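Here's a solo chain for you in structure tokens, the form predicted on its own.
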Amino acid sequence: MPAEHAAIIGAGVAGLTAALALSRRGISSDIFEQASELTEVGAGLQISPNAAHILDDLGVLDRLTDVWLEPQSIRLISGTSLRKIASVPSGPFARARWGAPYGVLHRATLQSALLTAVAENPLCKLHLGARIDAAALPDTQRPADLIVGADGVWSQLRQRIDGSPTARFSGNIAYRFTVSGDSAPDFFDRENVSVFLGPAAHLVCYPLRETGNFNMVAIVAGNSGAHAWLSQPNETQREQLSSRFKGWNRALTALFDKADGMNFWPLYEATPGKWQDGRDTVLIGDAAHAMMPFAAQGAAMAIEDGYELAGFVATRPVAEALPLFEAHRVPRINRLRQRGAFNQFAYHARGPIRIGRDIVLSLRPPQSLAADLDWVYGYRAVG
């Protein structure tokens, strides 16, 4: 029989979206989070139209659009000369072409909106400070016929699934920080997303309306300790950042010295593996397929997962639904991984390849670049 009650492990974007999507189908859930309070690490987040469409259907989007920024374009810029290379139109263009907006916001804003919606929903019950152990799951208020692992790249619930993914270091480091709007350089665009490209590194920059700051993410190849995760960069790690941006425009690299709250974030990804056990347990979001941020689709894929899972388990027996859900989602995730790998190659290109990249991109009309993203942004999740 279709699912009636779910136990969801993890109260991040994937878990909270799944709870709301299940409730839309009349399926109740207990959501278990081992943290005693929910605090979202990181700073900025991009919500593309494929995810915005889902949040709208779940009644969450209106809580975001009043405070987020809808950029007019996503601009690719040389990190050495500061010359614009190309741009992808957004703003009203995104709404018209892909049927939903593209917005940038603080991660805490999305987290708060999802939490408020869950708290207001009688079919959703959130439990904080719940110890997560794959061998002995927390007790639910009623028997759970569906167990959802939404507990991130370091998922404990994976242990319940033979042949499930594992976390591995990608070889990339993200340095995340903010720059005050008052002290930001004049060339920073206050209406758009800017992606500065250079040899061996790239830097993403966009304004956050909620804070008045600019969200900054510098991504480089680097080394990570065996158990490194999110921390303040030490002297060696800061030197690593500076070395990767050697030769970049000094106005950009000078920002590293006055960054507010810089975090050193080794990027881990999930290896290929099974997402479900063919009975009652399934992984979603980063627990299933943590990927590199080169396509800016991590949060969007978590949202799609939670929404589409609800559609599958609401219309057929759970044991039948879970393999079908995995088979449906894996090709899209794999295609996005390939897109991310291509973007990494293009963004971090060196020498003649970098010159050729700039020439090719500069010759393409913005609408042509947008068309390349139709399969990503125009996707309509089945819920």
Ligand SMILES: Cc1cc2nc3c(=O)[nH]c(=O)nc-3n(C[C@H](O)[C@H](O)[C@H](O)COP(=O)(O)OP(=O)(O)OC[C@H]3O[C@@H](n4cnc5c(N)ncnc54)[C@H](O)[C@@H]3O)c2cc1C
The other form holds:
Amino acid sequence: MPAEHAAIIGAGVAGLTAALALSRRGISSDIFEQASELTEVGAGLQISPNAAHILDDLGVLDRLTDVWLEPQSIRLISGTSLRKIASVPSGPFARARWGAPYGVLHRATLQSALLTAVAENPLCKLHLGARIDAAALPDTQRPADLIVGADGVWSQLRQRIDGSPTARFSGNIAYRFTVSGDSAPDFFDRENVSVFLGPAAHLVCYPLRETGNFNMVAIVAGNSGAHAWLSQPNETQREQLSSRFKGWNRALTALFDKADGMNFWPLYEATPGKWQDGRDTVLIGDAAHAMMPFAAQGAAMAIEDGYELAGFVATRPVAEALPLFEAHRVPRINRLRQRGAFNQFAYHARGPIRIGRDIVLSLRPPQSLAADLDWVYGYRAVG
Ligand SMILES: Cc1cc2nc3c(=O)[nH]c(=O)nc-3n(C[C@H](O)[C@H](O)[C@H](O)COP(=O)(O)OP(=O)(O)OC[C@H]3O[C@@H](n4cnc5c(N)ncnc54)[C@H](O)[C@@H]3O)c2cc1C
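Please supply the corresponding structure for the form predicted in complex with this ligand (the preceding block corresponds to the form predicted on its own).
Let's see the whole complex now, leading with the same chain.
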């Protein structure tokens, strides 16, 4: 029997998108979220056209486009000289080439748009303050014939699946902070996403229209045993940041000293493993394949997963649909992981490789760099 009612664990991007996509197919859901209130940290998110297209189909995109920024381009800039190395066109170009917009926004904006859509949907019921244990699933309004683990990189639901992924430290740390629009240096760009590149680190910077601030993420190789997100960096962790940015342009590194509310964010990823049990349970989003943010596609993949899962379970018996869903999604996720690993290598290159990278990139026309991304941004998920 195709699915009729789902229990979804986790109300992040993956879980909320899945609930909306299932409802389009007439499948109801109970969504269980451990947090008693859904609040997002003060961080930004880039939503690429492959995800924007889905959000449009689910009736959510209009709630974002009024407030987000559609950057004119994504620019790669030298972290030492501040010279532009290359750029990928976006803005109207993205809409024309990939059939949907590319936007940057505050995470809370996306979360609240998804939550509003879920709240307005009679087939979706959200339960807050409901932490779920994999061994003891909750009672649902109706018996659930589909159990969706959308519970993030530290997923509990994995325990229901033999050979499922585990979380491992990636060797990278993200330091997240904001720079207020008033105190931003002159070279900060209000129309574009800027990715500053330097040896062993990179720094992503883009303006958030909702707050008037710049969202900043510095990513460096580093050590961390802890997996506490949202913690303020201690003295050693701040020194780690400074040492990785040694030799960078002082105008950039000075921002670290001034940054208020900096978050130290060790990056964990999911190891390869099974996403489903061939019966009724499936993992999506970070629970299945948390990846490094080098391609800025984690949330986009969570959105694609939720949307495509609905198409599979609405048209076939669930036990048959889940392995097919996994087989369909894994090659794309693997390819994105490879792309992320390539970006990591290129972004953090040192010495002669860095010089070679800059020469090769600067010789490539923007259109040709955009063509490299057709398979990511031009993907049309089937829901
Ligand atoms: C620095 C950084 C920058 C990024 N930038 C981008 C970007 O620009 N673009 C992009 O597409 N992606 C980006 N990502 C990736 C993206 O943020 C994630 O991939 C995405 O948010 C994952 O969504 P999710 O719903 O799978 O998991 P989560 O957002 O982790 O949601 C899981 C939910 O499940 C709940 N939960 C967990 N356990 C339980 C339980 N036992 N019971 C009930 N509820 C539970 C949690 O409280 C949470 O609400 C970035 C990531 C990082 C770290």
